[in-house]
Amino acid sequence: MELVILENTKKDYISGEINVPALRGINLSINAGRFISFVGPSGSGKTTLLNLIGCLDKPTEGKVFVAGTEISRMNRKTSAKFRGDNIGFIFQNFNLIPVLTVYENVEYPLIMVQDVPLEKRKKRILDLLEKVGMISQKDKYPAQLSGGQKQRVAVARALVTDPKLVLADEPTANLDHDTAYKVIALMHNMKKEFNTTFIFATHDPKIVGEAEAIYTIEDGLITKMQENKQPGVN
């Protein structure tokens, strides 16, 4: 099923009086249930394309449908509510709260987003820290933990609402080697766990190889698209 498509789907920012292309005509289609990863250098247009899937920002032409919606036209009120029945997201930053613990960060997208009542929450939160190894750690604070065990955390918040399509903004650029791998080994992991499509922006060479399919991103352009026979072997 096809989870994820843009049809010639384009996005210009204006800086003063100048109109700057950021994408210049996606078009693309992603079926549920898989391991995606966007490549490109910076300014490529990569973010933007993550945050128009991710309906956080509109389409100046073309269209965005995800789970069979279009969100592309969506005031900012259905937007909100759509992000948070359907997408998670995982940022470089982690976007942790740091007065909260592990546990209430976790917990917070299921109050904030979908008002889930108290003894399913704190199952469902509890299964989740179980699943990323991060249990053990579930009151410390963000400010007690490692890089790595903040990323954890963060595909738990992820997770938590039971989205179709998690997003991941350069989700490893802020860890080192070894633990940038633990991290897409997490997420592979949660992917054949819950079904879950992941799709991530990157632009580390190393962590590329593990996605299931590659496209490659060049001034707003997909130019190339390469599906990987051997994801997450590494």
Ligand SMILES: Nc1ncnc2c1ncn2[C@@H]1O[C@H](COP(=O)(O)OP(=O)(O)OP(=O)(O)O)[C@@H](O)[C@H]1O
Contents of the next structure:
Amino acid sequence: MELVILENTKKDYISGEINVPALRGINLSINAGRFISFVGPSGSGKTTLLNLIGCLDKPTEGKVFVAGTEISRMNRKTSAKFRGDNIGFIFQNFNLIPVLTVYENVEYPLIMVQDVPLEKRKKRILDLLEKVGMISQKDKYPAQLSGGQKQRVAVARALVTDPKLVLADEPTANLDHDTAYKVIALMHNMKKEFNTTFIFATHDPKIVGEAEAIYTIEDGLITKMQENKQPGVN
Ligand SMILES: Nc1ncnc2c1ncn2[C@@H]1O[C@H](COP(=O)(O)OP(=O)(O)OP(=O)(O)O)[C@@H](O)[C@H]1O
Ligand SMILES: [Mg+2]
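For comparison with the form predicted on its own, kindly provide the form predicted together with this ligand.
First the chain shown before, then all remaining chains and molecules of the complex.
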């Protein structure tokens, strides 16, 4: 099943008097359950593309569909609801909320958008904290954690609503080599267990090596798509 479809999607940013064409016509179709990555030089449009797929921004032209719904024309309120129900985000800087504990950070998306009963909510949070190996740290605050620990909490938070799609923009950029590998392995396990689709934007060769397919973006266009027949081998 196709989870993400882009049809001739374009995005211009207006910067003062100047029009910056960030995406110049993207056609793309990504099936459910995939683990894929966008790569390309700085400024090529990777983050812009993730923002459009994540319903965080609107295209200037063209259409974006996620899970059969056209998200490119939604109003703010509908977008927020759609994101909350369908999409998880993982960022380069972890973006945990400093005044909330590990447990509360993971709980946050459930409170915000989904009407989940308390007991069920608690079970889901503890289950995910267990899976990412952070259960013993559940009462700590983000400032008390290492980068890798923070990112594992962010992985749990991204998955707690059981989203169809997780978007991860440079999720390993602030992690050392070994920690980055562990976080990638963790995301891969989550994909296998929940059949969650993962889309990355990255410069990290470790993610590129683990991805099932790699889309190269240059100057706002997809210039190459390569299936990786043996992810994790190289
Ligand atoms: N909010 C904005 N306003 C104006 N121009 C922007 C804005 N965001 C991005 N751009 C421009 O759009 C183009 C694509 O930027 P984008 O952030 O998508 O690149 P990227 O591939 O994610 O780069 P990086 O690898 O450095 O993260 C760049 O030319 C950038 O300067
Ligand atoms: Mg970027």
